[in-house]
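Only one chain is shown below, in structure tokens, and it's the form predicted alone.
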Amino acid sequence: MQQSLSPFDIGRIRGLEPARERAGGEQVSPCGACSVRHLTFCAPLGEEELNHVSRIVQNIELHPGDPLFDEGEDATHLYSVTAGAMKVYKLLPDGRRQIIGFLFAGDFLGLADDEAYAYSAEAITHSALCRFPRRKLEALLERYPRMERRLLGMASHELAAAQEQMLLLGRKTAKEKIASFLLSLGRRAEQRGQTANPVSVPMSRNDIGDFLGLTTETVSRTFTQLRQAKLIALMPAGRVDLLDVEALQDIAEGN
């Protein structure tokens, strides 16, 4: 169920140039041309402030399965996803993997309370990210309080999502979990200005299981049950058509 990023998007990101001057000496930052900037922690900044950000940022590209960083590594950088899809996970003492989140354009990752990353990150699809040196970004956050407030707001949202995930893992049945998961992907796509239905599901059944605390077989069986009940339809390129959103909402709420 993987969906690649279009070559146009990757090419656009790779081709961004350093800040250049307009007539009259005004600096134009490549960050100003970012199509997802309104979703990122850079959103509150003006052109002059973006010039300072562009001086410390590096654009990187990952292919499906490429690691970004591993749990326990020195937390030297912070990242903002500009295209594609990422997963973040922790390895349990018994060797099992618990995926703790899926990240899309506009999301950030790499914040750490200490000097090490608390989780691992890996690309699901062809992805592009902005990479910020941690110390230099911290200096900019002190310089631009609006960006710091935006980042704190996004961190608060991430905490709320983690709390919702705890509810998913602890209280819901397999069918309730899958319905909730599909609806949440639709809401997040809508927030990014994308189509909420059909919803893009670029992650594998195994990834979904590791996120929801289900076996791969249970995930596949539940998708089949929802399809046979004509609540969803499986489409090409990893998309799922939500045929009866109201019924899926009832299932997600345990009704």
Given for the second form:
There are 2 protein chains.
Amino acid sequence: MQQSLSPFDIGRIRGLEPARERAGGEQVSPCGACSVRHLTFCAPLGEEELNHVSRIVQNIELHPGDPLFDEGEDATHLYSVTAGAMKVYKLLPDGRRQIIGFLFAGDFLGLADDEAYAYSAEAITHSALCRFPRRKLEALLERYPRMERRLLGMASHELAAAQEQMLLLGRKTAKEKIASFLLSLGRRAEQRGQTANPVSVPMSRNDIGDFLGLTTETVSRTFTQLRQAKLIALMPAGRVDLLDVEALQDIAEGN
Amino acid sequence: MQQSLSPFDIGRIRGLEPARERAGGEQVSPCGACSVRHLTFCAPLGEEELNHVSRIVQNIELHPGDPLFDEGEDATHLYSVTAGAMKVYKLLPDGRRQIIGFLFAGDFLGLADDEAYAYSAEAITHSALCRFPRRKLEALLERYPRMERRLLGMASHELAAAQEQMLLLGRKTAKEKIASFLLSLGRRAEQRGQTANPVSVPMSRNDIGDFLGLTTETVSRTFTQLRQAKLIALMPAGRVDLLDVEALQDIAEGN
DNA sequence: GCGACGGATTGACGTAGGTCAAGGCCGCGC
DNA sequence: GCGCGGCCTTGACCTACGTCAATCCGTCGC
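The block above covers the form predicted alone; next, return the form predicted together with the DNA.
Complete assembly follows, chain above in first position.
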């Protein structure tokens, strides 16, 4: 029951106040508001580490369309998403946009190899995040190698996903891209303990296009193609029913 | 003068023998054969760490076309390139190929978030590598957090590069892709202390195409376009003279 | 120096997906 | 419950890039 507050409740109560301001001796959720502990980089930590982490974490709440930070800004914080959906993207000067990834509860963002963020981040739905001052977190990493190990694992994971996405962007057809995308959304929902089959697709067609290297129109046309082939069904509230997962997998792999 | 042997000399002498087998009390290059210490993940290490590293490293030499490992293989080793050029790629079942990256001296490969390699690796030119048994390296990481920190930094760097490549693959035109590619090769050559302007392009047109999401023919046509526009000149031995770097940068950014 | 072979170039043509434009649908505010 | 605005869908058309097919050229073996 220490988890009985949703990330939004916590965000609402505390706003941007540091977690430690929430005094009172009661069992504080160890990683600040990270109710999805098992998914964040706090997962493998002991109580001592978690207590330190909870002292530097802040809670943030964002509404659809709210920006979190922009490409090129000083990378002062790392974030971990605890609820909702975010998008991170890069822009070309003329406005062309590539969405680098969609983030859900348990994903983190803000790793920068430089001092500046390499991409912009913005909320798609009502979202909650944990925010870690970079400097303070680095001090903790220094002290708790296990956290660094965990962070390395998460970066490797991100890297593998990015490489898979390069294969998609460079070599797959529109139909293959959409099939891969839907399956991947499903897989990730499953990992978060949500339902994988009527998969929730909270982002716009335009966002999907900018993620897959397509236009809104092509995304839309491809959805109707798949619908007409009875491979998917479009349901209310941005849900998509994957009617024939096997066939979608074949398409996604180019068979 | 402890660096007087080139990576190839060392590879030739030792083949795949573990570095420690090269006995004799003389000053052994600390990171095994990593003559490019400042570029590899050994860079920030002290003598003690380097001695440990040198005890687990092996040296490998590859010839053009030699495979290093294949996607899906058990990820038993990490590698660091000390000379030459490698390519890493992913394949679709029908043979379509996406080259994930080209690697030169100082780059590393083999990070896998899973137990299996997520891509295949193959030599483009005559190349030399350091090879680290994954298990043993992990033990070292445990012991020397600085190495882990360094590895995290390198993974972050790779991640940023991958994200930049997604922007390229998803949103740039053929001309923009080629201009970006040439400039990026130049930048990296510079970082290795090589000449950035007549830039060395050791890979085939086909490889370039599979890296940029284009065909051989489009790569070739785009090169001649840029040549005819006097922005580049094609020189013997796969060198490309960047005649107007500013103009190329404008093209690369989509202006 | 000569011939052969593999990569590079060029041309002619085809097409997947982009562009432009017109509705349609749905949720929200008043 | 009516109108408005944003997204989605669909259609007609276009173009950047792919495909297929000749050469071309540089390198290497002899």
